[in-house]
Amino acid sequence: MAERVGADRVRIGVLISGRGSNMAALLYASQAPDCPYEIVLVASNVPDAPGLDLARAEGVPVFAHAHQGLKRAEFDAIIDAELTRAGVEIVALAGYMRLLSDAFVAKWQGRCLNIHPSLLPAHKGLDVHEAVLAAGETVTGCTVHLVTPALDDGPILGQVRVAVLPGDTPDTLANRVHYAEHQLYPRVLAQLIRDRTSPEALLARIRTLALALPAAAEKLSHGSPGFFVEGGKFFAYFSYDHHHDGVTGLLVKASGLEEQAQLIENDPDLYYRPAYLGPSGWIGIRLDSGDIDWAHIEGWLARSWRASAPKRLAALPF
């Protein structure tokens, strides 16, 4: 699959409390031509961050609200509306010296990431080098990991090991883990973006959910990846760049050519009508014009198996 450049790389919002220097590496590595991202907005709780002013200068757009006075969710619900409004689609944590709420942990579940200057699990929290040089370590590192509702407790992207020099003090040491931050984060957020916007990575999804519905198989169809019910019909197939449209998505059948027809009138960026298929009342859901609703494509999968299941099997409740 070729890079996303241009307006269609993948949209990041960075989270910042103090000088930014990984928001700024971040920032930096987007401005290469195959980076699979870009830096929309810049936001903080504190109004003076100096990150901030490093963000404008690049023409970042920025936001900042203080936090004080404010319960932790009412604060949350703001950063998040700023996100919203910028079309964020990932945000990425860079030195931002705020616990999250659980309702804005779950709405980004999978799409939030952190760095931390240890090699977790070892030494979740602050003063991490302070920890490392008391008990005697002789190698530390960074890591970037997704963000859960425990501290620093997240499934693992990455990691950089650092060797902790003789005679090095908290702060010796942290310049250097930060140097390797600046390295890794990055690295990580356009693997992570690439893994999840691959045509592989998206088939896998599709086959996951299509293959646990009732007496569901997959198997090829005129070249492309089709999902059939045992006994009944094809229900669905992942198309990537068939016949040369440049589009990967989901074929699913709606009820017919006028359900199609206004879907794709209602959100064309969304919908659009096959090749082939199309005239039948298919219908194309795009799976490569930005975040991805996946119960949105669950539920669509579960109708279009219903439509093609033997009677005996399309009772079934699942």
Ligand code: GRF
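Positions refer to the first chain, counted from 1. Fair warning: this is a prediction, and the values are worked out from it, not measured in the lab. Compared with the form predicted in complex with the named molecule:
Domain assignment between these two forms: N45 and L133 are placed in one and the same rigid part, by better superposition fit of each C-alpha.
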Second form
Amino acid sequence: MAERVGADRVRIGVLISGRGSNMAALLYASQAPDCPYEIVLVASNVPDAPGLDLARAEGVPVFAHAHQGLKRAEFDAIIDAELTRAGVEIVALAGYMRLLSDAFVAKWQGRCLNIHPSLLPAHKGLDVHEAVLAAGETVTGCTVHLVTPALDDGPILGQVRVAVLPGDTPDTLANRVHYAEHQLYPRVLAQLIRDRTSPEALLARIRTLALALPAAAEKLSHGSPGFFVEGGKFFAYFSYDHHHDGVTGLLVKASGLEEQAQLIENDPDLYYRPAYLGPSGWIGIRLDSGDIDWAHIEGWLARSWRASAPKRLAALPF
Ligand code: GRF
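Could you please show the structure of the form predicted in complex with the named molecule, as a counterpart to the form predicted on its own just displayed?
Whole complex next, starting from this chain.
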């Protein structure tokens, strides 16, 4: 699949409370031409966080709002509104010293990451380096994980191990772990984005949606995974570089050639005429041209299913 560049890069919002060295690592890594993300907002609950100055100096939009006096959910709603306004697709917590409200975590589920300076699940919470030294560990490290409601607990996306040296203090250890953090975070974020947009991940998601429809089943059709209604017809195909067209897309049934033409005319970046099924009124929806509106995809699958299902099934409410 083609690398996402320029306007197609995934838009990242970084939340910080302090120095922001991990934010800086993410930012500088994003200068690489093949980096799949760009940082579009750095936001903080600490208006004089040093990391905000760095972001400003690098020309990144910043937002700061003190959390004092606000309920957690109220404050998170303010941050969430800024993230949304900036068109953020993934949130990276980088030394953000706030517990998040359930509503915020739920909204950004699967799209919010955190970095923690230990080899999770060991040593969650604060004063990590003190705890590592007190426990007599010889190896520590850092972890990037997805954020879930429980603190420092979500699925682990990557770790780097760091040796504990004789004579280490919490400060010397924290410094070395920081080097490791700065390597880890950009790499894991880029990998998460590539995984989310890989053909395998896209097919897995399409498959989940398609097979959730009544009596839906899957079989290969001319080399493409196809989804059909048992006792009925195909209602969707996942198309990946079909006959080397370089496109990853979903093919579903439009009502006919007129609608097909209309859709393509209205949104030529999203819709296309599939080479082989085009003459019969199918429409291609690109899955490789930026952020995917999954509710829209789900709607198309349901509609196409209805058009293909035998009458007794199509009447089912779902
Ligand atoms: C890092 O150690 C990170 O793991 C933890 O907070 C610290 C933030 O450091 N969550 P910085 O602000 O990125 O320099």
